[in-house]
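Just one chain is shown here, as structure tokens, and it is the form predicted on its own.
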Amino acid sequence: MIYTVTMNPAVDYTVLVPQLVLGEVNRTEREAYFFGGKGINVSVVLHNLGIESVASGFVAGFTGQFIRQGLHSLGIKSDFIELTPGMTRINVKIKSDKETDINGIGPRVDQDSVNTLLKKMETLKDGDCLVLAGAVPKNLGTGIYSNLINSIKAGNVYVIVDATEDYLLNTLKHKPFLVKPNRAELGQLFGKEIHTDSDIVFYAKKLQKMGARNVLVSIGDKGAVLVTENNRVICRDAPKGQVKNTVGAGDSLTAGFIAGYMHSADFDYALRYGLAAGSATAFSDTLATKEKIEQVLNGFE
């Protein structure tokens, strides 16, 4: 089974305001609500590919119920821990002459709820996959992802970490199967600006020396670089197409990589499938469907 953990999910409230004027009443022309978070996005794309997963993490209030109900309506299993008081955060996305994002903080996570999530990690079995992705509530320390991995009792769980700075670095001692920073995040880990593929490979190998088994670095519309545990370096350009939406593209890459590796146990195919999934989301208005992924994959050399 694949388990995704989203520690601080969100409801994105997207509004179209033709011309935003500060200090005045602005009226929207169009609005939409989306539930999300990096782990949740992975679960949705996996579901679109016909692969079962369980989405977990923390939710609270009526916005948390919106997320639960949304996943249920799609047929995706969830096992969230309900927090009281508070509410799952709302991120306001203003589409105007300039795009503006206002991201909420999210609820405080109490220690009892953390302990409940740690206990859930003990139930994972050999061969399961655990995806730890995204931001963490402010009151939790940078060791939270490391603590979750440390609670796993099974000896062969495929752990994938998509997090920033110390949240990722603190997991490396547990030798996660895959870490997935983007190029900017990789640079932040080492306090460097990274411009070339050779720079990416150099610092990806440093992450391997620190414990990561495989390192997948996304480069937006430029593609991705994968440095594998069997000393291979695989660089692939992204498929070409009209970009409509970049939200969730990196998470779709993660989901596609998981799907591709589960199908083939081949890193080349997993990277190719991951890039097809990430690009399919970028070329769509929503997270990628299986049909769109296959369409992109078929035209992807």
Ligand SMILES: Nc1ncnc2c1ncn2[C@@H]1O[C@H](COP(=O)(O)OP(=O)(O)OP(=O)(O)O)[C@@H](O)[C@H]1O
Given for the second form:
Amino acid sequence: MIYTVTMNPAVDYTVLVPQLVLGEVNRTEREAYFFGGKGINVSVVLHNLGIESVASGFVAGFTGQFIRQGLHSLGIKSDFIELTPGMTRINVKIKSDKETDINGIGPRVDQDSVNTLLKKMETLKDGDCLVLAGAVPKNLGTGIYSNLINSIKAGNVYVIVDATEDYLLNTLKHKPFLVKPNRAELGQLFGKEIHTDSDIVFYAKKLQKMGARNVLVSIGDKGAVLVTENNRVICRDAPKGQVKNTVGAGDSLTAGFIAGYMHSADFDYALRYGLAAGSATAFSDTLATKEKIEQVLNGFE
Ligand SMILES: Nc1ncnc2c1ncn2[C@@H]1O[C@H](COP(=O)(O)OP(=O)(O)OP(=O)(O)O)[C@@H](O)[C@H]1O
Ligand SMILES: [Mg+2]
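Given the form predicted on its own above, what does the protein look like in the form predicted together with the named molecule?
Now the complete complex, all chains and molecules, led by this one.
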């Protein structure tokens, strides 16, 4: 089974306000509610591809309930830990002549709830996959992802980490199967700005020396670079198309990579499938469907 963990999911409240005036009462012309978070996005894209996963992490309050129900109505299994008190955050996205975002903090996570999540790691089995993705509530330290991996008892769990700075660096000693920084995040890990493919390969190999088995660096419309545990370096451009929305493109790349690797155990295919999924989301209004991913894949050799 694939388990995704989203520590601080959110409900996005997206409003269209043609002329936003600060300090006045503004009325929305359109409004919509979406739920998300990196691990949840991975679960949704896997589901779109017909692959089962369990979405886990922390939720709270009525917004947390909205997320659980939303996943349930899509047919996606979830196993979130309910926090009390508190409320899963709401991120306000105001679409006007410019876009203004007001992102919430999210609930405080108490130690008992952390322990419950750590306990869940003990139930993972050989061959399972664990995706740890996204930002972490402020009150948890940078060792949290590392602690989760450390609680796994099974010997052969495919751990995938999409996190920033020390949250990611602290996991490397556990030899995660895959880490997926984007280019800017890779630079932040080493306090450098990275511009060229050869720099990407250089720093990706550094992450390998520090423990990562495979390193996938995404570069937006420039595609991705994959450095594998069998010493291969694969650089691939992204498919071309009309970009509509890049929210969740990175998560779609992760989901597509997992799907491709599960299907073939072949890194070339996994990367190609991942890029098709990432770009299919970039070319869609929401997270990509299977149909869109396969359409992008077919035009992409
Ligand atoms: N403008 C684009 N055109 C084509 N494909 C894109 C574009 N932006 C993103 N993608 C696709 O999505 C993948 C991941 O994108 P990106 O590097 O932006 O991830 P990220 O920064 O981790 O995103 P996220 O905001 O979801 O965390 C790319 O490798 C590519 O396949
Ligand atoms: Mg990302």
